[in-house]
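Okay, so here's just one chain, in structure tokens, the form predicted alone.
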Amino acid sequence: MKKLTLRNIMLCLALSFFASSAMADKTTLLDQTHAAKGLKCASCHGNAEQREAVTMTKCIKCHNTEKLAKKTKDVKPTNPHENRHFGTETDCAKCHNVHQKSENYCGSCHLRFDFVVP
């Protein structure tokens, strides 16, 4: 049995603190949102043994970009779904990550665009 030293106790406390703060993050990932609506992985990734990467073409089968741009037209400082760079055709995956936390792609250049991205 290992010796219970002050160093080991401190290490255990530090690790438990970081683990609990990581678990306390309440971010709901998009795969969880899709699953809650009854979508299976194969709906986006296909049935192949090796899962296919999901392209924007797959996203727009369910998510109409023009309707989405109209829905977010009043977002300030600008509409993230209709912009001068790509119009309404910005690749969804630039911001919306399905299996990890999404990010504000616009904010990498436009610091005042502090969009909250689901």
The other form holds:
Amino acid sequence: MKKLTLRNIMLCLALSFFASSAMADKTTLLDQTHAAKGLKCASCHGNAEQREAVTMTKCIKCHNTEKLAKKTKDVKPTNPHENRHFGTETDCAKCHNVHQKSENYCGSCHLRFDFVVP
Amino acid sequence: MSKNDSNKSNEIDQYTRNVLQNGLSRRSFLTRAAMGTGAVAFTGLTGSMATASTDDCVKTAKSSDGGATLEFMPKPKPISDRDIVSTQTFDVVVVGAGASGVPAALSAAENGAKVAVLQKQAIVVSQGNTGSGIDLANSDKAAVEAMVNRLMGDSAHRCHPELVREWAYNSGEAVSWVIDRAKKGGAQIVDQGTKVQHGIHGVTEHKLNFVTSYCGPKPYTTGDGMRALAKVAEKAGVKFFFNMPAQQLVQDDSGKVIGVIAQDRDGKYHKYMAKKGVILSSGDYQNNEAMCNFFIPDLKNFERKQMDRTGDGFSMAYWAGGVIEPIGHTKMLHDFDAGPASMCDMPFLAVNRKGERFVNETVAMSLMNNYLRDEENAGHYSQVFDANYMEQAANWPGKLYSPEQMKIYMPEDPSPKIGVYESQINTYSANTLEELAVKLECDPKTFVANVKRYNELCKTGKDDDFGKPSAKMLPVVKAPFYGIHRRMRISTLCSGMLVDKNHQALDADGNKIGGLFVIGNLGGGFYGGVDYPLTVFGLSLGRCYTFGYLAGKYVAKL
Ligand SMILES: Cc1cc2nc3c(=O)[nH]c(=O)nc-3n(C[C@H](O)[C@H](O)[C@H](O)COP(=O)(O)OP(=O)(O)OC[C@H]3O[C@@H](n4cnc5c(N)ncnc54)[C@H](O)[C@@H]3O)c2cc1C
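Mind giving me the form predicted in complex with the partner chain, seeing as the form predicted alone was just shown?
First the chain shown before, then all remaining chains and molecules of the complex.
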């Protein structure tokens, strides 16, 4: 499993702090959404001194991928959570960033897949 | 060297000799240490091979000139037994569930083997629609050999004739088998026969027929077809392990490959032992930037069509002692989806991303990428024609779509999009050239100036700029104007590991690596040109199915 070095953690934190404060009024980053629900850093990154990178298996402890796919089944032009590449198991992190703005991973290949990713 | 000589074929063919001399390998440190010769270059075959100390051999690879180190292929960290949370034993372990892996698994199971398939992604994934083979019963041998000869020419005579013949003489049977079995799993798959093989005209005067499997119509693909085939494989006893990327091969003291270690989504390691052999079918390396830069620097600015193809199989096979074909790998960059596929090679005016004419348009779409390698164009160009195209291009090779039929390729048209990939269609019409330029994302001024220049050349009938024949110089004068904006992106890369005709990997001394088989685009020797040839439509998938079918059978019977 990929381990984060302290330097990268600091960088991430710095970036997220910067990003959060700079863009707070425009977009809410997912770390804030998570924090608002009472999650702590350790909930995702673990308690160890060297914090763990967050794999998808952490996300799916709370987010059920199949339920999620049902929830977004009518999203146009296509359901991003059920696709021909990964079924319902697309790695969350391909689109959803937690400490930075999320991105539309599909759009780089698929024309007119203009998803707004929370 | 007597110990290994029994494994080596007596005469080494030209292709294999070249890959042994110029390919990339870790100079089988283990074997040589065991033989007590240390890491001396084997001068017998290569003469000029740089010597490397044993330490270097373990850490990094060297390019054929001995200079470059392949930092992108670091030796995988050893995974110790106490980190393994489960161990299971099979006869055959297949790595990668795509167009070659799924057929291999089913074929091995049908031949009595207990089979596991380790798949990186959450589902079976593959792409494309057409996969072809030669209908041997309805072809003359002279025609089959003419086809082989043509394919070798298409590959700049750099491929291994024996492997091309393996396809030529077995593909009809294999593709028919895939069609039959996939249908049993509920796939939408049909045999389109020889009539769709437009590219073979002129190859031979003798009888030549094809089995052309087609998974479709779009958006149905071979991915869906392989998922159906996987259901049949499961029924035949094959065990699939999803989200389970293979990480490294397990070898015994003699270097024989006896298993695979894979990692689940929690980061835990699982061991899959293989009594008969491991078949690697993990596809190409288009998503491994460093590997692309090293083997095909031309790829730098092109977008990728696939995901998760990070060349894992290359690293694994390489560290097990395998040899990667030398630099200058074959690539495939196509766009059959922006507009009608049957119009992609029609020599209408073509302009680059800015709007400039850049080529003699008789160049085939499959080669256009070579003119568009820079950062700005990044593979984009547009075919441009006017309201007269149905009459004026009526006799051109290919098949014209009428303006009405073309609407399924036009995102701006409200008609239902049937038989196409809705998110890849990219055809437009406009009443003025300026308007069309905007839709094609070109600079209107540049575009209009280039169309004007082209129209002037059409009038004279002499293409002073690019030398296109006058019969192909259709002016763009009458509204509405049409444009097909094609994007050449990387479909696949099709060079790989050195194998023999049974798809068994060879080491740097030309010896078979026990228990290790390599198929699909990870296997080498089948191509060799700059670009994948389109003479036989569906050659790539046809070869993947065929070698999967053959290797599965072969390994099961060991
Ligand atoms: C859009 C598109 C259209 C195409 N159309 C055609 C066509 O019509 N006709 C044609 O002949 N060819 C076509 N091709 C090319 C064709 O798809 C490929 O040549 C073919 O799929 C290669 O098969 P493969 O088995 O080598 O690899 P793939 O089919 O790519 O399968 C490899 C599998 O291995 C898995 N994998 C990777 N790493 C690991 C690992 N470490 N452990 C476990 N599993 C792993 C991957 O998840 C993948 O499922 C097309 C390609 C694209 C992208």
